[in-house]
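Take a look at this single chain in structure tokens; it is the form predicted alone.
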Amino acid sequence: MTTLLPRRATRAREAAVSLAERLLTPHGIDRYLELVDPLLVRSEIRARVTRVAHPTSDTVTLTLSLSRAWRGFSSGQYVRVSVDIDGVRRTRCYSPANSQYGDPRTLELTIKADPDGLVSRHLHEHAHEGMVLGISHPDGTFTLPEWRPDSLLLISGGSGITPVLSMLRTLRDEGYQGKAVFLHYADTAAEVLYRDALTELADDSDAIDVAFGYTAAESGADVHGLFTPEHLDAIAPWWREAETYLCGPPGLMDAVRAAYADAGISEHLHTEEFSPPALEIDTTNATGTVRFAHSGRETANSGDVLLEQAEQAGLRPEHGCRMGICFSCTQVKTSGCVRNALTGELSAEEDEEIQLCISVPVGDVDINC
């Protein structure tokens, strides 16, 4: 009897919710629940800002309380954050900085304001306690293996610290017994995000060491200047045998990749980056016409990705990352063939959803945009 009652109660609640959904069609129960409290919605994830801090002049740290649709994340993953700006919903990708353990309904995001970034600047300047954001389920494969390696090297630069800091905090909470070194690069000590938190992590665990590299300062760092393999020799002489996780600006990423390639151990290097990838674009052999059905506009195919061509035609389609991650720019292609500029794959199906930011027309293409 004790096991049947909870099951019956659960089924009764589910039946009641299903009936309510049918009665409230076409809007659905969530449209009414969000009038009471946006975090009560069931089918979407919402987040309320509970704390705002500015650790440096160009960054903002947001502590978020999540709705019950949130199912947790693995350290290193990212989420898509949506915010309404001037009546248009904008979406960008950010990595949580907190451990995957702890309060399951809390996220911590630290965002650097890009001078050309619409969403990052908006959140930096206007985020406030009580603000409600849209949040996706977590995504991404930049995560620690289920088996924890005996040795780990974590490298970050600038705001790329967040996913690897989440990994480090997770290892601390697990009582990791191997050896882990965290190397973070910044111009100066004043620009190091989470410096106190990193120092506390190293103090709390015999398995964790933290090192700082300053590219502009002459003193106070464990290593100085731009990355070189000698930095790793100094702080983690065993780095060639370690699994390494890297996130940071393109210059740092390229230098570390080159070092691992030269050492013949690229398979031990795992990376995450949110800078646009190099796309294969051929504007010299482009043919055909691109028609944007909803707006009634059309343009000669320039060979650029469809997002660029839409903007060149005076349209303003919704978009986010411009690199094929956030899916904000997804539109329906009613006819024609497109090439994925990342993979080279061709797709000629009718009425299919495509991402404008990485899709290049091959001949005539019609888009519901």
Ligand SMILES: Cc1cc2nc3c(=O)[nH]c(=O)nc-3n(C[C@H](O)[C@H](O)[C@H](O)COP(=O)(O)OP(=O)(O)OC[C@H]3O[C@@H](n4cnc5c(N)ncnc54)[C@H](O)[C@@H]3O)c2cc1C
Second form
Amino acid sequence: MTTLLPRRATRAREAAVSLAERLLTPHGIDRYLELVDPLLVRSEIRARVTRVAHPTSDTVTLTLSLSRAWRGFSSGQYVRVSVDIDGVRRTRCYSPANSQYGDPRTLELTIKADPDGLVSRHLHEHAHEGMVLGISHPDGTFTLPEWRPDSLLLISGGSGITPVLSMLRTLRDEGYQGKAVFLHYADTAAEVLYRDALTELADDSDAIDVAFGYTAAESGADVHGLFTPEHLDAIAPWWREAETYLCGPPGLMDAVRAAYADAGISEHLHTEEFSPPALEIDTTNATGTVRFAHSGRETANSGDVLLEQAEQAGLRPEHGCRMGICFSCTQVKTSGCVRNALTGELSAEEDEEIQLCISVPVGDVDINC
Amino acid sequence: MTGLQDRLTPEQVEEFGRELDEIRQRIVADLGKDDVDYINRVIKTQRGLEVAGRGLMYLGFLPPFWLAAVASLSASKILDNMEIGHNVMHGQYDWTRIPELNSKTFEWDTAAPGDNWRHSHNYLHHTHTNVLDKDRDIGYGVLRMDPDQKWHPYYLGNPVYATLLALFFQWGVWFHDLEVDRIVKGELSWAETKEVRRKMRAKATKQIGKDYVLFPLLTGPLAPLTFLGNASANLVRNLWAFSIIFCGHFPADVESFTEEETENETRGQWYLRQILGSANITGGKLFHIMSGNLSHQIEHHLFPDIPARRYPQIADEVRAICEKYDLPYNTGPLHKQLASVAKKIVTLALPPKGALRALVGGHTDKSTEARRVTVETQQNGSRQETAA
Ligand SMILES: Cc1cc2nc3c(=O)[nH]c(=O)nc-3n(C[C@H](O)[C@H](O)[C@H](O)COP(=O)(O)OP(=O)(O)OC[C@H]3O[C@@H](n4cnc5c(N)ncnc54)[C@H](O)[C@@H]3O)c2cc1C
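Return the form predicted in complex with the ligand of this protein as a structure block, the form predicted alone having already been given.
Following is the full complex, with the preceding chain placed first.
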């Protein structure tokens, strides 16, 4: 009997929701609930900013309270965050920095203001308590394996700390018994994000050690200067046997990748990019015309990705990561062939959805944009 | 009668088009938060009126409350269909990238599914505005609204059909999207309309379900009153939408065009046709909002994808441009425009003189019909046809 009760309650609730949807057609229940409180919506995720902090001069940390559709995330994943700026909804990817355990309706984002960036600068300047943001379900495969490895090396630089810090906090909450070393790079001591949190993690758990690297200071940290494999020898001599998770600026990522390639252990290295990787672009042999159907604009194919070509033609298509991850720039290609600049794959299907930021036209291409 | 092509010299048309393009560019560059805040306020008001209307039906046994419920629900449906639905589905807010304001996914509180309407209205009507045989909004396939539509004894019923269309307007629009006339002509096969029909059925079921089954049932013993109240709100909306929409293209002096006239149109010529083929209605701010700013039909047809709240802001400029090029700018109060439309509906019910003679004579001479010419009548300046 007792087990039946909650099920009956669930069924009654489902019936009530389905009746409400029928009554409130065509707009549906969420379009009414959100007018009472944006966080009451059922089928989308909304977040309310509950705390705003500025850990360094160019970063902002937002604590978010999430609506009920949120189903949690795995540490290392990212969410797409939407915010309206000048009436236009903008979407960018951010990786939560909190543990995947703990309050299941809370998320912590740390965002570095890009001086030329739109969303990060807006949030840095204008985020306030009570602000409402749109949030997607989590995405991404930069996560720890389900069977936690015996030894782990976590490396981050700058704002790339967020997904790896989430991993470290998750390991601590799990009572991880192996050995984990976290190596975080910053220019100088003043730029270190989450110093207190990291120190506390190391104090809390015997399995966790934290080390800092200052790239623009000679002292005060465990290692100094730009990354070299010697840094790893110094703080985690066993690094060749460890699974390594890395997120940071392109220079750091390239240097670590090279070190792992030299050691012949690239398969141990797992990475997350915040900024675009080098795409395979060949602008010397481009042919054909790119037509943007909605705007009526046309441009000779320059061989660059469609997003760049659209922007050069004076269009402002929506976009997010500019690196083929977030699907904000997806548009329908009505005809023509494009090459995926990440994989080199060609595709000539009609009425196909493509990502403008990683698609290079091969000959004539028509886009609904 | 002045043809589309010989009102202005080609150079004038280009200059005229450039001036309108400039207005467009200026407004597009200025779009921003104010426009989103505005439409969100209208949406909030509409949803509030909807909830109030549904709630007041519970007091429907008291006549003032029943009337208030009907008024509230009527206003909700009118706002939903016109200032919100029509305009959002035109893509006026697509630039915001806000999913709830997206033209491709928005659905409105009327029988016609958004998808079907988007095709028949946004594409067919707005591209081929007032082009005979192309713009299926001329007479909605049932009325004779243009002298160049061939008369047939069927059109004697013009005023009756118009009245029925006004009363059941949402079902008229619903049915219109099926493009029955094209099916009859063999341009479209029944099988090809399967998807359109499926959507029509699904949407109609939902709309009937809430207005005529669920909400009445939920008010228990008051069900008949609620049923009647919901039907009245739909009726009010139907009459209002019909009036506004018919005043947009069918008052006297609004011109229609032939396919040949519009071949290879330049942008300037396209603008010109939109102005000659549309009419405005004068009124106050609330009136404009309740008409979805279709009271600025001319501005709407020039710039169908610019947020409608911008039309009143540019109306003076558009009018000044029309004056500069000696073009008509058809406008007037609702009662005058409606009277003009009513007169046209009645006048065009009657056969052109020649056709009547032929009919009375007992034989319709096909070749006489074919040699019709169009002349200008002195009284109202609208075109009347006679047999040569
Ligand atoms: C998986 C993932 C996770 C992420 N997690 C985080 C995180 O936790 N914290 C964090 O701070 N960031 C994170 N990011 C980065 C974040 O998504 C944004 O890219 C970053 O905040 C910048 O966004 P923005 O809108 O401010 O800049 P944008 O306006 O997108 O500009 C970004 C850069 O592109 C340049 N640019 C803009 N427009 C053009 C143009 N037309 N032509 C050429 N260049 C142009 C700008 O100069 C700028 O330097 C993550 C990214 C990804 C992909």
